[in-house]
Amino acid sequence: MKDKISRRNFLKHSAGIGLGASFLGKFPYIITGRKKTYFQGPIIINSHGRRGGAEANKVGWEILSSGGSALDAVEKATNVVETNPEDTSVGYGGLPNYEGVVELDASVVDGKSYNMGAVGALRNIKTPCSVARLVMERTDHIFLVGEGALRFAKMHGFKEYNLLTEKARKIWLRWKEHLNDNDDYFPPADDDYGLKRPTGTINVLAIDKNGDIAGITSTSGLAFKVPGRVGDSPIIGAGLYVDNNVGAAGATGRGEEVIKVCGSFLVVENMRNGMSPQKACEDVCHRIINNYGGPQNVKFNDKFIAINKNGEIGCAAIRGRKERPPTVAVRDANGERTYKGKYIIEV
C-alpha cells in the first residue's frame, strides 16, 4: 500500500526542491579574512522602536537566549503588544472601524518550514497573530477571515474578550462626533479636536541560533475603516515577507499603498539581488512615491523594516521629521539598542 503524501507536505517538498537548486553555493555568509562565517544569532527586531518596542524586545530575547526558536520569540514578543490595552494600534485596545468595533489582522511565516498562517477582520480575541500560528499549524490553509476566524479559534480554546477599551471608545467617539458638521452628534464644548486618523501596526522579526528567520505582523487596522477592511497586515508578501535563505521584511502605515507594490517581498527581493536591507527599504519606499507621480502628490505614509540573514537591519518611512527618523528597537547579545532610519521625504 503506498504511503499518502498530503497535499502540504508535497508542496513544501517541491518548495524545498526548488529553493535548494536556487540557493545551492549562493547562501549569504561574512567574509573573515579567507575564511566564511555564518551571522551568529540570535536578534530579534520590531517596528514599534520608541513606543514600547524595548518591552517586546525583551519577551522574546528571553526565548531566544536560552536557545529557543525565532517562531516562539517572535509570537510571544507579539503578546506582549497584542494584550496592551494603552496600545491603540494593536490586539486589545486597538482603534475600532467606523461602527466601534475591533477588527484584527495577524500575519506569521516560520522560515524554517516556509510555512504560512494569517487571520483578517478577527473579532473579540485578544491575541490574533497567535490564532495566526495555529492556522499555519493547525490546518492545510493560509488565510481565515470573518467569523471562520473566530470560530476556528474558539474552538482552539481562544476566549472571547471585548476588545474596545474605555481609552479606545472615547477616540472614536470624537471621531463619530466631529465627523459631519451636520449631523447630530455634538462634541463637549470644551473639546479641543485635533485628532489625526492614525494606523499602526507591529513588525516582529528574529534569527535565532540556528540562523532559521521568522516573523510577525500584526494590527488593528485603520482606524474608523470600512467594516470588513483587511488591509496589508495579514497578507503574505504585503504587511509580511520571510525567506530564510535572505532575510526577513514587514510594514506598517498605509496598507492598501502596501498591497499595491507587495511591499515586504518586494524588501527581501532586494536584498536577495544584494541590496543592503536599508537600500532595500528605501527602495521600495521610492516605488510608491513613483506610483503617484513623485512626493508632491503623497499625503499617506508607510513605513518597512527589514533584517537580513547576516543579522545587518534596515527602516525607511516614506515621510517625516527628520529630527525624528524612523526607528527599530533592537536586542541581541550586546543589549538593547534603537536602529534610526531614513525618512525619503522630510517635512
The other form holds:
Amino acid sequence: MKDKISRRNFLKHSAGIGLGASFLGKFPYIITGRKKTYFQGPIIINSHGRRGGAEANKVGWEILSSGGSALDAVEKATNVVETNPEDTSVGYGGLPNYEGVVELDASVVDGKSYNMGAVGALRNIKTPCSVARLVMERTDHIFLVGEGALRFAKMHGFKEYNLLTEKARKIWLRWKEHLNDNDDYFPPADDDYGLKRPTGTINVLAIDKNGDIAGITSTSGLAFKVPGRVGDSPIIGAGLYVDNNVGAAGATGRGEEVIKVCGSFLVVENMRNGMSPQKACEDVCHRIINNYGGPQNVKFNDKFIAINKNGEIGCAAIRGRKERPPTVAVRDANGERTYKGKYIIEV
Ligand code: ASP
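Having looked at the form predicted alone, could you now put up the form predicted together with aspartic acid?
Next comes the full complex, and the chain you just saw is listed first.
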C-alpha cells in the first residue's frame, strides 16, 4: 500500500506542483511579456451563459469564496447541470445516441497537480465529471470508456439510472420519425420538429484563492450520434485544457472540428504566446474556418471560452446572429454577470 501510494504520488503528482500558485497574490504575473497584470482573486466561469450557468456558478462560488479549491468548485458546479433533467445537452436528460441510449463524455484537469481524467461513452451515470475526477485521482490512467468506465463508476459506488428522460425520448423519437421518408415511422400529423439536432455541452473553468486553475467539460455529445462515438469533450486538449501558469479553455459545438485543431490546447498556447483570452478564442475559430477554405464552406458551429491566470475572459464562436452574441456566465467577488463574446461569421 505504501509503495502504491508513493508510486501514485510519483507518477501523478510530480509534474506541475507549485510553479504558478506561489507567485500569486501580490506578485505581478507577466502574461504578455510586455504587460504586467495582477491576480484578481477567485473566479468561476462557464459556457452556459444563457442556460442556467448562474445556478452552476453559484454552487462553485460558495466553494471558492469559502477558500475551497478550483477543482472542487468546477466539479460541484458541473454536477448542478449534469443532474438537471431539463438540460438536454449534459448528464441526466441529455439527448441520446441514434438508438435512443444516452452516452456521456466528460473530462477534468487539475492545473495545480497537472493531473487529468476523462470518461467517454459512459452510460447510466448522472455525473460523468465526478467519475472523470476519480479516474484522475484513483487510477494510474487518464481516460476510461464505455463498459470499463461504467464498471469503474459502480466500483466507486455510483448508482445506475436510466438517463433518458421523457423530454429527451420525445425529441429523439421525433427526429427518428422524420429521418427517412422511405421507412415506416410517421411523425404526428401536426409535428413541426423536423430534423433539428440541438447542440450543447458545458465547460466550467475556475481559479481559486491560491491562483490554481481547474476545468471540466461535460456533455451528452452530439445528439443522435453513432453509438460509441466520442467527441471533443473528454479529449484533453480538444474539449478542455488547463495550464496552471497560463490559463484554461473549453470548447462546445461540433466536436470533430475541435479535435482536428486540438482546439482548447491551441487557445491556451495562444495565451501563452501573448494573446488575450478573447483573441486566443477568435484565432482558433479562424483556424478552423481557414482549414475549410473560408466561411462559405463552414456549415457547423464551434464555441470557445477561455480565462487567463489573471481572470481575464474570452469567448468566440464560429457563426451566429450579431444581436445574440455567444456568452459566458461569470461569477467573482463582484457578483454574477454575463460576458459577451464574438462571432467570426455574423449571419
Ligand atoms: N462538443 C460536443 C461534442 O461534439 C457537442 C456540443 O457541444 O454540442 O460531443
